[in-house]
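Shown next as structure tokens: one chain only, the form predicted on its own.
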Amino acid sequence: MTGATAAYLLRRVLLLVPLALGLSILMFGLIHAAPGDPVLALLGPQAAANPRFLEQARANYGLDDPLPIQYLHWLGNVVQGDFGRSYAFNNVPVLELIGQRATATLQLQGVALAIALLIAVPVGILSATRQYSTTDNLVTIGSFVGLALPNFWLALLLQIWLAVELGWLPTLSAGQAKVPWPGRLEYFVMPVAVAALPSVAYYARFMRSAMLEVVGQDYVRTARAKGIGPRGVLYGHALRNALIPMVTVIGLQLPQILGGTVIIEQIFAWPGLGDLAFQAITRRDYPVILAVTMISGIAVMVASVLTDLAYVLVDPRVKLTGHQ
């Protein structure tokens, strides 16, 4: 890595600071400014029947404070590694709740991405250099039907006919942590495949466009010319740099991974951060809400940020520096 590169890199990673505090800062009013009351989500309805019940209760959890005071408590909070204590998860502080549910998730996302990419890239390859083929016209058609298909469609029908039906499956996942490996296999089926599917026909027909635009290039013309064979042109010269765009598109697809997890996960009851998310929204547990979107949006800008060093990588003629 060159000084420029690393100082480049440097500058994206203490931007980092203000976009994380400006993330914080709209989260912490959106979910201020949604409907629902804690309080009564946490204790019930009947407690509203006690007014001064309600006010000690919001004021043992600070709620009773201005709203920006509450932000600068929070924020100091968060600034010593503290992102409070769930309201509606038994008070276990928020990054123990989120140290649970995090691994399960990465590992489902994590082999879902494995697998689409080790299906989609060869596929891609494969359309490309048989353009206008039958097995493209395949590729073409099976990227379409993979898009179209809703996830929660495609959850739905694969546990009824796998686990329902055929009884090969178990029809939910919470139990997984609980079986050994490598038992614990059987409860991956189903969801990496609802996972894994759009991202392989995107990635697929993503794959064939880059691969396409790069084999019209003069240097691939030229290599043919010098006499290299067809496999030398493809793996030599044309592949790595069509796979400089699915590194961006990979990036970018990133967010919509997580997005994905929450549909998935409650489904099949995955016990994941997305399952998470989806109860505290609904129990109005606004410290595991705050937490789960700041540690999410920083993934997130993170990954933007190695997405950056993936280019040099994979491209050593690509220069971070910052300028044009």
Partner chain sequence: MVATAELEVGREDVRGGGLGRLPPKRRFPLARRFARNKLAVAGLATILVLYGAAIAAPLIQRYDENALSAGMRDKPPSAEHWLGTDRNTRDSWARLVVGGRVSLAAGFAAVAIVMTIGITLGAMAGFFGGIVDQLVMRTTDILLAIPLILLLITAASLFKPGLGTTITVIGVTSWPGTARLVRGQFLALKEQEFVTAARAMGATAPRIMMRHLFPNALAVIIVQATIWLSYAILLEASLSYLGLGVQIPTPSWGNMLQDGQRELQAGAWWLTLFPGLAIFLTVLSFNLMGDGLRDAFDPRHGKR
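The structure above corresponds to the form predicted on its own; please give the structure of the form predicted in complex with the partner chain next.
The next block holds one chain only.
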């Protein structure tokens, strides 16, 4: 790693602090600008009849302070690791709530990512080694189709077909936590398929072009010239190097995965983070919205820095200076 690259990465790390602050100010401003009263949403319409009671509740939550004071108060607590308590979910501490929900999302997305890679990597290699063959053309068309399929439409079609018409699988996954293990797998089939499909398309396409790029490099030609057989070149030289950009692209897909999970969890009633975020926004649960967006936003920013770092570590030729 050159000095300039190290300095660049250090600057990226230091930048995380103002970026996280900017993100928090943006989100704080955005959700407080939204019409709708969290206290009313919380206590129900009967409470509206009693203005003094409402005011008391607002004061309890600190919602009667001016906005900048509320922000600083929130920020002070967050720095100490306290994201407050949820308004809409039984006053549970926000971090506890997120912990419960994150497990469900990680299970769903983790399985989906693993399956997507298990399919996409071999398909991408196959496609690249037989460039312009029928297989390759089918893979190219298939990946266009996979990327264009709206995930909620696919989910609804699967529900109609596999759950309603054939009755093979449960339509919704809300009760899955109570079902013991191998049986719980039933609930995973459709959500995992829907979450994995666009990733398969995306990664296969990416793997294909990464392979093609590597196959044209000098060291691959050298390996061939040394008399290494096609398999040896493919797995010993080309594949290992083609996997490097693959690793980084997975890191950069994090926002898409988090975004996709919102809709998938909504359709299948999957009790994860995406569902929590959606409920929190529609029910004006300020502490939960802020915590979910801050945690996912910081995760995305950190992932992007780590991706850059990984790139430099695996390929010493890469120089990062910020002018890209």
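Residue numbers count along the first chain shown, from 1. Source: prediction; values computed, not measured.
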item	value
Rigid-part membership shared by H237 and I263 between these two forms	yes
